[in-house]
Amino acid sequence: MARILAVGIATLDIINGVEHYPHEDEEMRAVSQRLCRGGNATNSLTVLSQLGHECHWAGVLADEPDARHIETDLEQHNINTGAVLRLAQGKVPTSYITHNLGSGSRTIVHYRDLPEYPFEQFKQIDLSDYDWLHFEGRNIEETTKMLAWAKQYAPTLPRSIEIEKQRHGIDALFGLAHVLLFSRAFAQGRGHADALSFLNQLPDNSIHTKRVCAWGEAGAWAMDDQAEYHSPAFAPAKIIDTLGAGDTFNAGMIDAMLRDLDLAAALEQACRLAGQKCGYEGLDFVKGYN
(Lines of atoms letter the chains of each structure in order from A and count residues from 1; the text may use other names and numbers.)
(Lines give C-alpha, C1' and ligand atoms only; values in the text may rest on other atoms or scores of the structure.)
(Ligands and ions follow the chains in the order given, each with its own letter.)
Protein backbone atom coordinates (compact mmCIF):
# COMPACT_ATOMS: atom_id res chain seq x y z
CA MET A 1 0.00 0.00 0.00
CA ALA A 2 1.30 3.45 -0.95
CA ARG A 3 0.41 6.88 0.41
CA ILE A 4 -0.82 9.08 -2.44
CA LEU A 5 -1.55 12.82 -2.43
CA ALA A 6 -3.59 14.28 -5.29
CA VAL A 7 -4.03 18.00 -5.89
CA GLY A 8 -7.11 19.11 -7.83
CA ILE A 9 -10.81 19.76 -7.53
CA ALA A 10 -13.85 17.91 -6.24
CA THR A 11 -17.24 18.60 -7.77
CA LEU A 12 -20.89 17.89 -7.17
CA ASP A 13 -22.13 15.98 -10.22
CA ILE A 14 -25.81 16.12 -11.18
CA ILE A 15 -26.26 13.36 -13.75
CA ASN A 16 -29.40 13.16 -15.87
CA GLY A 17 -29.87 9.92 -17.79
CA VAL A 18 -31.62 10.43 -21.13
CA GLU A 19 -32.63 8.04 -23.91
CA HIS A 20 -30.79 10.14 -26.51
CA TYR A 21 -28.80 13.34 -26.53
CA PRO A 22 -31.25 16.27 -26.79
CA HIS A 23 -31.48 18.36 -29.91
CA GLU A 24 -31.21 22.14 -29.56
CA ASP A 25 -34.43 23.63 -28.19
CA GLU A 26 -35.83 20.16 -27.45
CA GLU A 27 -37.74 19.51 -24.24
CA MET A 28 -37.34 15.99 -22.89
CA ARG A 29 -37.75 14.02 -19.70
CA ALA A 30 -34.79 12.44 -17.92
CA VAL A 31 -35.34 8.77 -17.21
CA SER A 32 -32.98 8.83 -14.23
CA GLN A 33 -31.08 11.27 -12.06
CA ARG A 34 -28.33 10.84 -9.50
CA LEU A 35 -26.10 13.13 -7.48
CA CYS A 36 -22.54 12.12 -6.76
CA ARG A 37 -19.10 13.49 -6.03
CA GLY A 38 -16.89 14.06 -9.07
CA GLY A 39 -13.68 15.82 -10.05
CA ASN A 40 -10.70 14.28 -11.82
CA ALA A 41 -8.27 14.08 -8.90
CA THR A 42 -10.80 12.73 -6.42
CA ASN A 43 -12.14 10.26 -9.00
CA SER A 44 -8.65 8.84 -9.44
CA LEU A 45 -8.22 8.66 -5.66
CA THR A 46 -11.53 6.80 -5.36
CA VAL A 47 -10.20 4.08 -7.66
CA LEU A 48 -6.76 4.04 -6.04
CA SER A 49 -8.37 3.64 -2.62
CA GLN A 50 -10.25 0.57 -3.88
CA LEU A 51 -6.93 -0.78 -5.16
CA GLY A 52 -5.63 -0.67 -1.59
CA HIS A 53 -3.75 2.63 -1.36
CA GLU A 54 -3.94 5.29 1.35
CA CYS A 55 -5.29 8.35 -0.43
CA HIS A 56 -5.16 12.05 0.49
CA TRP A 57 -6.75 14.97 -1.31
CA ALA A 58 -5.53 18.59 -1.41
CA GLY A 59 -8.25 20.89 -2.71
CA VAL A 60 -10.68 23.65 -1.73
CA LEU A 61 -14.12 23.36 -0.14
CA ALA A 62 -16.61 26.04 0.86
CA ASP A 63 -18.76 25.93 3.99
CA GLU A 64 -22.05 25.12 2.27
CA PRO A 65 -24.39 22.10 2.00
CA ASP A 66 -23.00 20.68 -1.26
CA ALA A 67 -19.52 20.54 0.25
CA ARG A 68 -20.82 18.31 3.02
CA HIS A 69 -22.15 15.91 0.39
CA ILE A 70 -18.66 15.80 -1.15
CA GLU A 71 -16.96 15.26 2.21
CA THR A 72 -19.31 12.43 3.09
CA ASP A 73 -18.49 10.66 -0.16
CA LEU A 74 -14.75 11.11 0.33
CA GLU A 75 -15.03 9.75 3.86
CA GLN A 76 -16.93 6.70 2.60
CA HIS A 77 -14.07 6.02 0.18
CA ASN A 78 -11.41 6.47 2.89
CA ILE A 79 -9.92 9.58 1.29
CA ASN A 80 -8.17 11.81 3.82
CA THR A 81 -9.07 15.53 3.66
CA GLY A 82 -6.50 16.85 6.13
CA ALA A 83 -4.79 18.95 3.44
CA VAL A 84 -8.04 20.60 2.29
CA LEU A 85 -8.36 24.41 2.38
CA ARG A 86 -11.76 25.34 3.82
CA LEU A 87 -13.36 28.69 3.04
CA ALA A 88 -16.29 30.39 4.73
CA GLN A 89 -17.88 31.49 1.45
CA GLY A 90 -18.19 30.24 -2.10
CA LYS A 91 -19.89 27.48 -4.07
CA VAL A 92 -18.29 24.12 -4.77
CA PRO A 93 -17.84 23.34 -8.48
CA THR A 94 -20.96 21.79 -9.93
CA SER A 95 -21.11 19.64 -13.07
CA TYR A 96 -24.39 19.19 -14.93
CA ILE A 97 -24.00 15.96 -16.87
CA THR A 98 -26.22 14.62 -19.63
CA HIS A 99 -25.67 10.84 -19.79
CA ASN A 100 -26.85 9.28 -23.05
CA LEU A 101 -28.09 5.86 -21.98
CA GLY A 102 -28.11 4.66 -25.58
CA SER A 103 -24.41 5.21 -26.26
CA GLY A 104 -22.92 5.66 -22.77
CA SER A 105 -21.54 9.08 -23.72
CA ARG A 106 -21.68 12.07 -21.39
CA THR A 107 -21.83 15.81 -22.01
CA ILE A 108 -20.79 18.13 -19.19
CA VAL A 109 -21.52 21.76 -18.31
CA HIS A 110 -19.47 23.09 -15.38
CA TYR A 111 -20.15 25.92 -12.95
CA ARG A 112 -17.75 27.08 -10.23
CA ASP A 113 -17.37 29.98 -7.81
CA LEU A 114 -14.38 28.87 -5.76
CA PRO A 115 -10.66 29.70 -5.97
CA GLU A 116 -8.08 27.07 -6.88
CA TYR A 117 -5.77 25.42 -4.36
CA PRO A 118 -2.90 27.84 -3.63
CA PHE A 119 0.83 27.19 -3.48
CA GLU A 120 1.06 28.74 0.02
CA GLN A 121 -1.27 26.01 1.30
CA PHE A 122 0.67 23.29 -0.50
CA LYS A 123 3.93 24.46 1.11
CA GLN A 124 2.54 23.49 4.51
CA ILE A 125 2.23 19.80 3.53
CA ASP A 126 4.98 17.46 4.72
CA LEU A 127 5.87 15.71 1.46
CA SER A 128 7.94 13.08 3.28
CA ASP A 129 4.63 11.48 4.28
CA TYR A 130 3.87 10.40 0.70
CA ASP A 131 4.96 7.87 -1.90
CA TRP A 132 3.38 9.58 -4.93
CA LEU A 133 2.12 13.06 -5.89
CA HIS A 134 -0.54 13.51 -8.56
CA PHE A 135 -1.70 16.84 -10.00
CA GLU A 136 -4.46 18.00 -12.28
CA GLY A 137 -2.99 20.14 -15.05
CA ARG A 138 -4.93 23.28 -14.07
CA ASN A 139 -4.28 26.43 -12.05
CA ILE A 140 -1.04 26.67 -14.03
CA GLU A 141 0.83 29.41 -12.19
CA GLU A 142 0.24 27.90 -8.74
CA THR A 143 0.71 24.31 -9.92
CA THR A 144 4.05 25.23 -11.48
CA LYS A 145 5.18 26.51 -8.09
CA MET A 146 3.96 23.36 -6.34
CA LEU A 147 5.76 21.06 -8.77
CA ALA A 148 8.97 23.10 -8.57
CA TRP A 149 8.78 23.03 -4.77
CA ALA A 150 8.28 19.26 -4.76
CA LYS A 151 11.13 18.80 -7.24
CA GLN A 152 13.46 20.83 -5.03
CA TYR A 153 12.53 19.49 -1.60
CA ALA A 154 11.46 15.91 -2.45
CA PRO A 155 13.32 15.18 -5.72
CA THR A 156 12.87 11.40 -5.59
CA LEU A 157 9.13 11.55 -4.84
CA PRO A 158 7.32 10.49 -8.06
CA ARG A 159 5.13 13.19 -9.59
CA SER A 160 2.43 12.69 -12.22
CA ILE A 161 0.29 15.26 -14.01
CA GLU A 162 -2.99 14.75 -15.81
CA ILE A 163 -3.05 16.97 -18.92
CA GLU A 164 -6.69 16.93 -19.98
CA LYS A 165 -7.38 20.39 -21.42
CA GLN A 166 -5.44 23.10 -23.17
CA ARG A 167 -4.71 25.92 -20.75
CA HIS A 168 -2.49 28.95 -21.22
CA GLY A 169 1.09 28.15 -20.21
CA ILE A 170 0.46 24.46 -19.53
CA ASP A 171 3.67 23.38 -21.32
CA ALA A 172 5.64 24.79 -18.38
CA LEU A 173 4.45 21.82 -16.30
CA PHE A 174 5.84 19.15 -18.59
CA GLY A 175 9.42 19.20 -17.35
CA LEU A 176 8.47 19.16 -13.66
CA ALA A 177 6.95 15.68 -13.45
CA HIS A 178 8.05 12.10 -13.93
CA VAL A 179 4.83 10.97 -15.66
CA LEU A 180 2.62 12.94 -18.06
CA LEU A 181 -0.90 11.58 -18.62
CA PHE A 182 -2.44 13.20 -21.72
CA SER A 183 -6.02 12.97 -22.94
CA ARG A 184 -7.05 12.36 -26.54
CA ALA A 185 -8.91 15.68 -26.49
CA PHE A 186 -5.70 17.52 -25.60
CA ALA A 187 -3.75 15.84 -28.41
CA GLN A 188 -6.49 16.50 -30.93
CA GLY A 189 -6.66 20.11 -29.80
CA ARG A 190 -3.01 20.40 -30.82
CA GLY A 191 -3.80 19.14 -34.29
CA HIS A 192 -2.93 15.45 -33.98
CA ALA A 193 -5.03 12.59 -35.31
CA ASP A 194 -3.20 9.87 -33.39
CA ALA A 195 -1.39 9.48 -30.09
CA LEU A 196 2.07 8.62 -31.44
CA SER A 197 2.40 11.69 -33.64
CA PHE A 198 1.42 13.78 -30.63
CA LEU A 199 3.83 12.09 -28.22
CA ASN A 200 6.68 12.39 -30.73
CA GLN A 201 6.23 16.15 -31.05
CA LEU A 202 6.08 17.15 -27.41
CA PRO A 203 8.35 20.00 -26.23
CA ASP A 204 11.95 19.23 -25.32
CA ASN A 205 11.28 19.72 -21.61
CA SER A 206 9.23 16.49 -21.58
CA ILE A 207 11.88 14.24 -23.17
CA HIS A 208 13.00 12.50 -19.98
CA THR A 209 9.51 11.79 -18.66
CA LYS A 210 7.15 8.88 -19.18
CA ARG A 211 4.59 10.20 -21.68
CA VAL A 212 1.19 8.51 -21.89
CA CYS A 213 -1.81 9.24 -24.09
CA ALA A 214 -5.10 7.34 -23.86
CA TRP A 215 -7.12 7.14 -27.09
CA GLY A 216 -10.48 5.66 -26.14
CA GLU A 217 -11.52 2.65 -28.19
CA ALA A 218 -8.06 2.52 -29.85
CA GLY A 219 -6.35 1.87 -26.50
CA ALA A 220 -3.38 3.89 -25.25
CA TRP A 221 0.21 4.68 -26.19
CA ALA A 222 3.24 5.59 -24.13
CA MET A 223 6.87 6.57 -24.64
CA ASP A 224 9.96 6.74 -22.48
CA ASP A 225 13.66 7.12 -23.24
CA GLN A 226 13.84 3.54 -24.50
CA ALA A 227 10.80 2.76 -26.65
CA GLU A 228 7.19 3.25 -27.68
CA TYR A 229 4.40 1.11 -26.24
CA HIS A 230 0.77 0.38 -27.07
CA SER A 231 -2.08 -1.45 -25.39
CA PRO A 232 -5.44 -2.15 -27.03
CA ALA A 233 -8.67 -1.13 -25.35
CA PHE A 234 -10.64 -3.73 -23.40
CA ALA A 235 -14.28 -2.79 -23.95
CA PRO A 236 -16.98 -4.33 -21.77
CA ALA A 237 -19.76 -6.42 -23.30
CA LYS A 238 -21.98 -3.34 -23.00
CA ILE A 239 -20.92 0.25 -22.40
CA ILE A 240 -22.92 1.54 -19.45
CA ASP A 241 -21.13 4.69 -18.24
CA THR A 242 -17.96 6.35 -19.57
CA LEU A 243 -17.95 9.13 -16.95
CA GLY A 244 -14.67 8.84 -15.05
CA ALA A 245 -13.06 6.37 -17.45
CA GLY A 246 -10.08 8.66 -18.04
CA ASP A 247 -9.61 9.18 -14.31
CA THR A 248 -9.78 5.41 -13.86
CA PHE A 249 -7.12 4.95 -16.55
CA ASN A 250 -4.85 7.40 -14.72
CA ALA A 251 -5.40 5.54 -11.44
CA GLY A 252 -4.47 2.30 -13.15
CA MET A 253 -1.22 3.80 -14.43
CA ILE A 254 -0.28 5.19 -11.01
CA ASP A 255 -1.07 1.91 -9.26
CA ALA A 256 0.97 -0.09 -11.80
CA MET A 257 4.01 2.17 -11.53
CA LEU A 258 3.86 2.09 -7.74
CA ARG A 259 4.03 -1.68 -8.05
CA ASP A 260 7.08 -1.35 -10.34
CA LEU A 261 5.40 -2.73 -13.46
CA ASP A 262 7.12 -1.75 -16.69
CA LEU A 263 5.45 0.80 -18.94
CA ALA A 264 3.96 -1.78 -21.32
CA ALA A 265 2.37 -3.72 -18.46
CA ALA A 266 1.18 -0.51 -16.82
CA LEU A 267 -0.57 0.54 -20.05
CA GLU A 268 -2.36 -2.79 -20.31
CA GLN A 269 -3.50 -2.68 -16.69
CA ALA A 270 -4.80 0.88 -17.07
CA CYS A 271 -6.71 0.00 -20.25
CA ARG A 272 -8.24 -3.09 -18.67
CA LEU A 273 -9.31 -1.12 -15.60
CA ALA A 274 -10.82 1.71 -17.68
CA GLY A 275 -12.66 -0.82 -19.82
CA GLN A 276 -14.07 -2.54 -16.76
CA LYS A 277 -15.25 0.81 -15.39
CA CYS A 278 -17.17 1.56 -18.63
CA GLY A 279 -19.31 -1.52 -17.95
CA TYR A 280 -20.48 -0.13 -14.58
CA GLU A 281 -22.30 2.95 -13.40
CA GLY A 282 -20.12 5.05 -11.13
CA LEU A 283 -16.69 4.25 -9.71
CA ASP A 284 -17.42 1.54 -7.13
CA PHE A 285 -16.48 -1.28 -9.45
CA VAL A 286 -12.95 -2.40 -8.54
CA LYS A 287 -13.81 -5.31 -6.24
CA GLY A 288 -12.99 -8.47 -8.12
CA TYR A 289 -10.62 -6.72 -10.54
CA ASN A 290 -7.62 -8.84 -11.43
Second form
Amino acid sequence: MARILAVGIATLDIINGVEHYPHEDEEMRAVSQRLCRGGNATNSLTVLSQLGHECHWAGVLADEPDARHIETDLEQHNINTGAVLRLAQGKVPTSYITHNLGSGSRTIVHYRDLPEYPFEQFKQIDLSDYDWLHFEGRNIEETTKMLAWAKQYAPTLPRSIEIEKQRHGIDALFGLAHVLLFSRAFAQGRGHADALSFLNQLPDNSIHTKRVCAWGEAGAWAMDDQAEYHSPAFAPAKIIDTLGAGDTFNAGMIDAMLRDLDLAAALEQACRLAGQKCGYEGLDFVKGYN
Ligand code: ADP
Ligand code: FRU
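Would you mind giving the form predicted in complex with beta-D-fructofuranose, to go alongside the form predicted on its own above?
Let's see the whole complex now, leading with the same chain.
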Protein backbone atom coordinates (compact mmCIF):
# COMPACT_ATOMS: atom_id res chain seq x y z
CA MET A 1 0.00 0.00 0.00
CA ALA A 2 1.39 3.39 -0.99
CA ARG A 3 0.40 6.96 -0.15
CA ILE A 4 -0.61 8.80 -3.31
CA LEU A 5 -1.39 12.50 -3.75
CA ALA A 6 -3.16 13.57 -6.97
CA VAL A 7 -3.60 17.20 -7.97
CA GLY A 8 -6.45 17.91 -10.39
CA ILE A 9 -10.19 18.29 -10.60
CA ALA A 10 -13.32 16.62 -9.31
CA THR A 11 -16.42 17.16 -11.42
CA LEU A 12 -20.11 16.50 -11.27
CA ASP A 13 -20.85 14.25 -14.25
CA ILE A 14 -24.41 14.27 -15.56
CA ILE A 15 -24.58 11.23 -17.80
CA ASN A 16 -27.50 10.66 -20.15
CA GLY A 17 -27.70 7.17 -21.65
CA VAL A 18 -29.09 7.34 -25.20
CA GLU A 19 -29.90 4.66 -27.78
CA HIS A 20 -28.05 6.51 -30.51
CA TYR A 21 -25.97 9.64 -30.67
CA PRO A 22 -28.30 12.61 -31.38
CA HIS A 23 -28.17 14.57 -34.61
CA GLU A 24 -27.89 18.33 -34.34
CA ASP A 25 -31.28 19.90 -33.51
CA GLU A 26 -32.76 16.48 -32.68
CA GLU A 27 -35.08 16.10 -29.70
CA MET A 28 -34.83 12.74 -27.99
CA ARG A 29 -35.34 11.01 -24.67
CA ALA A 30 -32.51 9.64 -22.61
CA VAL A 31 -33.19 6.06 -21.51
CA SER A 32 -31.17 6.50 -18.32
CA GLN A 33 -29.57 9.24 -16.27
CA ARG A 34 -26.78 9.03 -13.74
CA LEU A 35 -25.19 11.77 -11.64
CA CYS A 36 -21.76 10.94 -10.34
CA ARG A 37 -18.45 12.39 -9.30
CA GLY A 38 -15.91 12.49 -12.11
CA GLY A 39 -12.68 14.28 -13.02
CA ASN A 40 -9.49 12.63 -14.18
CA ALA A 41 -7.40 12.88 -11.01
CA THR A 42 -10.19 11.81 -8.68
CA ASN A 43 -11.26 9.03 -11.06
CA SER A 44 -7.72 7.64 -10.97
CA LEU A 45 -7.68 7.92 -7.17
CA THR A 46 -10.99 6.04 -6.98
CA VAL A 47 -9.40 3.11 -8.79
CA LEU A 48 -6.11 3.34 -6.85
CA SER A 49 -8.07 3.31 -3.60
CA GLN A 50 -9.82 0.09 -4.66
CA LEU A 51 -6.38 -1.35 -5.44
CA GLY A 52 -5.52 -0.80 -1.77
CA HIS A 53 -3.62 2.50 -1.78
CA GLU A 54 -4.00 5.42 0.62
CA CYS A 55 -5.29 8.21 -1.61
CA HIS A 56 -5.27 11.99 -1.12
CA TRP A 57 -6.75 14.62 -3.40
CA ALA A 58 -5.58 18.23 -3.83
CA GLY A 59 -8.17 20.25 -5.75
CA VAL A 60 -10.79 22.97 -5.39
CA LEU A 61 -14.39 22.77 -4.16
CA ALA A 62 -17.04 25.49 -3.93
CA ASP A 63 -19.53 25.74 -1.11
CA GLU A 64 -22.63 24.58 -3.02
CA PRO A 65 -24.89 21.49 -3.06
CA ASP A 66 -23.12 19.66 -5.92
CA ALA A 67 -19.84 19.86 -4.02
CA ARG A 68 -21.42 17.85 -1.22
CA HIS A 69 -22.29 15.15 -3.74
CA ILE A 70 -18.64 15.07 -4.77
CA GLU A 71 -17.39 14.96 -1.18
CA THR A 72 -19.72 12.12 -0.25
CA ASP A 73 -18.39 10.06 -3.14
CA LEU A 74 -14.77 10.81 -2.20
CA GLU A 75 -15.50 9.80 1.39
CA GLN A 76 -17.11 6.56 0.22
CA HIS A 77 -13.91 5.78 -1.67
CA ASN A 78 -11.68 6.66 1.30
CA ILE A 79 -10.09 9.58 -0.53
CA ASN A 80 -8.61 12.09 1.87
CA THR A 81 -9.58 15.75 1.21
CA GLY A 82 -7.29 17.41 3.76
CA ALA A 83 -5.40 19.31 1.01
CA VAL A 84 -8.57 20.63 -0.69
CA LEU A 85 -9.02 24.38 -1.18
CA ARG A 86 -12.59 25.36 -0.28
CA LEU A 87 -14.10 28.50 -1.79
CA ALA A 88 -17.23 30.27 -0.55
CA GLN A 89 -18.41 31.12 -4.08
CA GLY A 90 -18.59 29.31 -7.40
CA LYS A 91 -19.90 26.21 -9.10
CA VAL A 92 -18.05 22.89 -9.18
CA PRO A 93 -16.87 21.78 -12.64
CA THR A 94 -19.83 20.13 -14.36
CA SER A 95 -19.63 17.75 -17.33
CA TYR A 96 -22.63 16.95 -19.50
CA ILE A 97 -22.02 13.52 -20.95
CA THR A 98 -23.93 11.77 -23.70
CA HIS A 99 -23.32 8.04 -23.33
CA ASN A 100 -24.25 6.11 -26.46
CA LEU A 101 -25.52 2.80 -25.08
CA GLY A 102 -25.11 1.18 -28.48
CA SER A 103 -21.39 1.80 -28.91
CA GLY A 104 -20.33 2.65 -25.33
CA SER A 105 -18.86 5.99 -26.55
CA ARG A 106 -19.01 9.10 -24.37
CA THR A 107 -19.27 12.66 -25.68
CA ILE A 108 -18.57 15.39 -23.14
CA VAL A 109 -19.46 19.09 -22.88
CA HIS A 110 -17.65 20.75 -19.98
CA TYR A 111 -18.75 23.73 -17.94
CA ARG A 112 -15.87 25.20 -15.95
CA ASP A 113 -16.16 28.11 -13.55
CA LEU A 114 -13.95 27.39 -10.55
CA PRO A 115 -10.34 28.60 -10.27
CA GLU A 116 -7.69 25.91 -10.50
CA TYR A 117 -5.65 24.60 -7.55
CA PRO A 118 -2.92 27.18 -6.84
CA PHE A 119 0.79 26.64 -6.22
CA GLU A 120 0.56 28.69 -2.98
CA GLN A 121 -1.77 26.01 -1.57
CA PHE A 122 0.37 23.15 -2.87
CA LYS A 123 3.44 24.62 -1.13
CA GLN A 124 1.77 24.02 2.22
CA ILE A 125 1.58 20.26 1.67
CA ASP A 126 4.23 18.17 3.42
CA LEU A 127 5.53 16.06 0.53
CA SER A 128 7.32 13.68 2.87
CA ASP A 129 3.87 12.20 3.61
CA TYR A 130 3.64 10.63 0.13
CA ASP A 131 5.13 7.87 -2.02
CA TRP A 132 3.77 9.13 -5.36
CA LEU A 133 2.60 12.46 -6.82
CA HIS A 134 0.24 12.59 -9.80
CA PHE A 135 -0.81 15.71 -11.73
CA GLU A 136 -3.18 16.63 -14.51
CA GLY A 137 -1.68 18.60 -17.38
CA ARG A 138 -3.86 21.65 -16.85
CA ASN A 139 -3.38 25.03 -15.17
CA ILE A 140 0.05 25.08 -16.80
CA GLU A 141 1.66 28.00 -15.03
CA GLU A 142 0.78 26.76 -11.54
CA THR A 143 1.42 23.10 -12.34
CA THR A 144 4.88 23.96 -13.66
CA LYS A 145 5.65 25.58 -10.32
CA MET A 146 4.27 22.63 -8.36
CA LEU A 147 6.32 20.11 -10.33
CA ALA A 148 9.47 22.22 -10.06
CA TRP A 149 8.90 22.61 -6.31
CA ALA A 150 8.45 18.86 -5.84
CA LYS A 151 11.52 18.23 -7.99
CA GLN A 152 13.58 20.55 -5.81
CA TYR A 153 12.31 19.59 -2.34
CA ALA A 154 11.39 15.93 -2.83
CA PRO A 155 13.60 14.88 -5.76
CA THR A 156 13.18 11.13 -5.23
CA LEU A 157 9.39 11.26 -4.90
CA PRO A 158 8.02 9.88 -8.22
CA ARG A 159 5.99 12.38 -10.25
CA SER A 160 3.59 11.38 -13.00
CA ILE A 161 1.60 13.72 -15.19
CA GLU A 162 -1.30 13.14 -17.51
CA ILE A 163 -1.12 15.10 -20.76
CA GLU A 164 -4.61 14.79 -22.16
CA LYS A 165 -5.42 18.03 -23.93
CA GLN A 166 -3.45 20.63 -25.81
CA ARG A 167 -2.97 23.71 -23.60
CA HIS A 168 -0.79 26.70 -24.20
CA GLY A 169 2.74 26.08 -22.84
CA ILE A 170 2.08 22.44 -21.88
CA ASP A 171 5.43 21.25 -23.29
CA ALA A 172 7.11 22.98 -20.34
CA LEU A 173 5.84 20.14 -18.12
CA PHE A 174 7.50 17.35 -20.09
CA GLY A 175 10.90 17.64 -18.45
CA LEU A 176 9.55 17.89 -14.90
CA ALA A 177 8.03 14.44 -14.31
CA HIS A 178 9.31 10.87 -14.19
CA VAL A 179 6.31 9.48 -16.05
CA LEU A 180 4.38 11.18 -18.87
CA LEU A 181 0.94 9.73 -19.61
CA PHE A 182 -0.27 11.03 -23.00
CA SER A 183 -3.70 10.57 -24.56
CA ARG A 184 -4.40 9.54 -28.13
CA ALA A 185 -6.26 12.82 -28.66
CA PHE A 186 -3.15 14.76 -27.67
CA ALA A 187 -0.88 12.79 -30.02
CA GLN A 188 -3.37 13.12 -32.87
CA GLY A 189 -3.73 16.83 -32.19
CA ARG A 190 0.03 17.07 -32.74
CA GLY A 191 -0.42 15.47 -36.16
CA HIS A 192 0.54 11.86 -35.35
CA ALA A 193 -1.43 8.90 -36.63
CA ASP A 194 0.22 6.45 -34.23
CA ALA A 195 1.55 6.49 -30.68
CA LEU A 196 5.15 5.53 -31.43
CA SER A 197 5.77 8.26 -33.96
CA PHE A 198 4.47 10.72 -31.37
CA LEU A 199 6.52 9.31 -28.47
CA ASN A 200 9.66 9.19 -30.61
CA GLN A 201 9.65 12.87 -31.47
CA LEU A 202 9.31 14.15 -27.89
CA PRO A 203 12.02 16.64 -27.01
CA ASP A 204 15.28 15.74 -25.31
CA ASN A 205 14.18 17.14 -21.95
CA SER A 206 11.79 14.20 -21.58
CA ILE A 207 14.31 11.58 -22.62
CA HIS A 208 14.88 10.16 -19.13
CA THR A 209 11.20 9.85 -18.38
CA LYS A 210 8.89 6.95 -19.03
CA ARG A 211 6.66 8.05 -21.90
CA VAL A 212 3.32 6.36 -22.33
CA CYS A 213 0.46 6.83 -24.78
CA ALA A 214 -2.89 5.01 -24.51
CA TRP A 215 -4.69 4.38 -27.80
CA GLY A 216 -8.22 3.14 -27.05
CA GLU A 217 -9.06 -0.25 -28.53
CA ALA A 218 -5.50 -0.55 -29.93
CA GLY A 219 -4.08 -0.72 -26.38
CA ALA A 220 -1.10 1.42 -25.40
CA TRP A 221 2.54 2.12 -26.23
CA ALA A 222 5.44 3.23 -24.06
CA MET A 223 9.11 4.14 -24.34
CA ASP A 224 11.95 4.57 -21.93
CA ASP A 225 15.63 5.10 -22.66
CA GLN A 226 15.99 1.32 -23.21
CA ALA A 227 13.22 0.30 -25.58
CA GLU A 228 9.71 0.67 -26.98
CA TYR A 229 6.80 -1.39 -25.66
CA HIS A 230 3.24 -2.20 -26.70
CA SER A 231 0.34 -3.89 -24.99
CA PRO A 232 -2.86 -4.78 -26.81
CA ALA A 233 -6.21 -3.79 -25.33
CA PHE A 234 -8.13 -6.44 -23.40
CA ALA A 235 -11.72 -6.02 -24.49
CA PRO A 236 -14.45 -7.22 -22.14
CA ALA A 237 -17.20 -9.51 -23.46
CA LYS A 238 -19.32 -6.40 -24.05
CA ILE A 239 -18.30 -2.75 -23.98
CA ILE A 240 -20.60 -1.11 -21.46
CA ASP A 241 -18.98 2.22 -20.57
CA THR A 242 -15.69 3.76 -21.68
CA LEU A 243 -15.98 6.91 -19.55
CA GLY A 244 -12.89 7.02 -17.35
CA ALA A 245 -11.00 4.28 -19.26
CA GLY A 246 -7.99 6.59 -19.60
CA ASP A 247 -8.12 7.52 -15.90
CA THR A 248 -8.27 3.82 -15.03
CA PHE A 249 -5.35 3.12 -17.35
CA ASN A 250 -3.33 5.81 -15.53
CA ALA A 251 -4.25 4.27 -12.16
CA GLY A 252 -3.07 0.89 -13.45
CA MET A 253 0.26 2.38 -14.54
CA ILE A 254 0.83 4.12 -11.21
CA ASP A 255 -0.08 1.01 -9.20
CA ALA A 256 2.22 -1.17 -11.31
CA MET A 257 5.16 1.23 -11.04
CA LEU A 258 4.67 1.52 -7.28
CA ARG A 259 4.99 -2.26 -7.20
CA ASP A 260 8.21 -2.03 -9.25
CA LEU A 261 6.85 -3.82 -12.31
CA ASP A 262 8.91 -3.08 -15.41
CA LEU A 263 7.43 -0.84 -18.09
CA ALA A 264 6.22 -3.70 -20.32
CA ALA A 265 4.42 -5.39 -17.43
CA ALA A 266 3.02 -2.08 -16.19
CA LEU A 267 1.60 -1.35 -19.63
CA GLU A 268 -0.09 -4.73 -19.79
CA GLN A 269 -1.55 -4.41 -16.30
CA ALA A 270 -2.91 -0.93 -17.12
CA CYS A 271 -4.53 -2.20 -20.34
CA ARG A 272 -6.07 -5.19 -18.55
CA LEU A 273 -7.47 -2.94 -15.82
CA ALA A 274 -8.82 -0.36 -18.29
CA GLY A 275 -10.33 -3.12 -20.44
CA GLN A 276 -12.05 -4.57 -17.39
CA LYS A 277 -13.42 -1.13 -16.58
CA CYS A 278 -14.96 -0.83 -20.08
CA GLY A 279 -17.12 -3.85 -19.24
CA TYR A 280 -18.70 -2.08 -16.23
CA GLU A 281 -20.72 1.05 -15.67
CA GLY A 282 -18.79 3.49 -13.51
CA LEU A 283 -15.54 2.95 -11.66
CA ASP A 284 -16.46 0.53 -8.87
CA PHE A 285 -15.33 -2.50 -10.79
CA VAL A 286 -12.07 -3.53 -9.17
CA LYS A 287 -13.34 -6.18 -6.74
CA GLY A 288 -11.86 -9.47 -7.73
CA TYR A 289 -9.12 -7.84 -9.77
CA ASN A 290 -5.59 -8.99 -9.11
P1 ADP B 1 -9.68 7.93 -22.77
O2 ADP B 1 -10.62 7.47 -21.70
O3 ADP B 1 -8.75 8.99 -22.28
O4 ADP B 1 -10.35 8.24 -24.09
P5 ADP B 1 -8.47 5.63 -24.21
O6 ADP B 1 -9.67 5.53 -25.11
O7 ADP B 1 -7.16 5.88 -24.86
O8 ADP B 1 -8.69 6.68 -23.01
O9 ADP B 1 -8.38 4.27 -23.40
C10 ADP B 1 -7.44 4.04 -22.37
C11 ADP B 1 -7.19 2.56 -22.28
O12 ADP B 1 -8.44 1.92 -22.01
C13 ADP B 1 -6.67 1.93 -23.56
O14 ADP B 1 -5.25 1.92 -23.59
C15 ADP B 1 -7.22 0.52 -23.48
O16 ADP B 1 -6.34 -0.30 -22.73
C17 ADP B 1 -8.52 0.69 -22.70
N18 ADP B 1 -9.66 0.76 -23.63
C19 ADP B 1 -10.27 1.86 -24.12
N20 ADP B 1 -11.27 1.52 -24.97
C21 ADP B 1 -11.27 0.17 -25.02
C22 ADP B 1 -12.05 -0.81 -25.71
N23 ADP B 1 -13.03 -0.44 -26.56
N24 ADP B 1 -11.77 -2.12 -25.49
C25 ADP B 1 -10.78 -2.50 -24.65
N26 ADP B 1 -10.01 -1.62 -23.97
C27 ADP B 1 -10.24 -0.32 -24.16
C1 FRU C 1 -13.43 11.12 -17.68
C2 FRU C 1 -13.60 12.45 -16.99
C3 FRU C 1 -15.01 12.69 -16.51
C4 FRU C 1 -15.02 14.19 -16.41
C5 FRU C 1 -14.08 14.63 -17.52
C6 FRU C 1 -13.14 15.73 -17.08
O7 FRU C 1 -12.10 10.95 -18.09
O8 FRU C 1 -12.70 12.57 -15.89
O9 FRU C 1 -15.33 12.05 -15.31
O10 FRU C 1 -16.26 14.74 -16.58
O11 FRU C 1 -13.33 13.50 -17.90
O12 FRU C 1 -12.28 16.11 -18.12
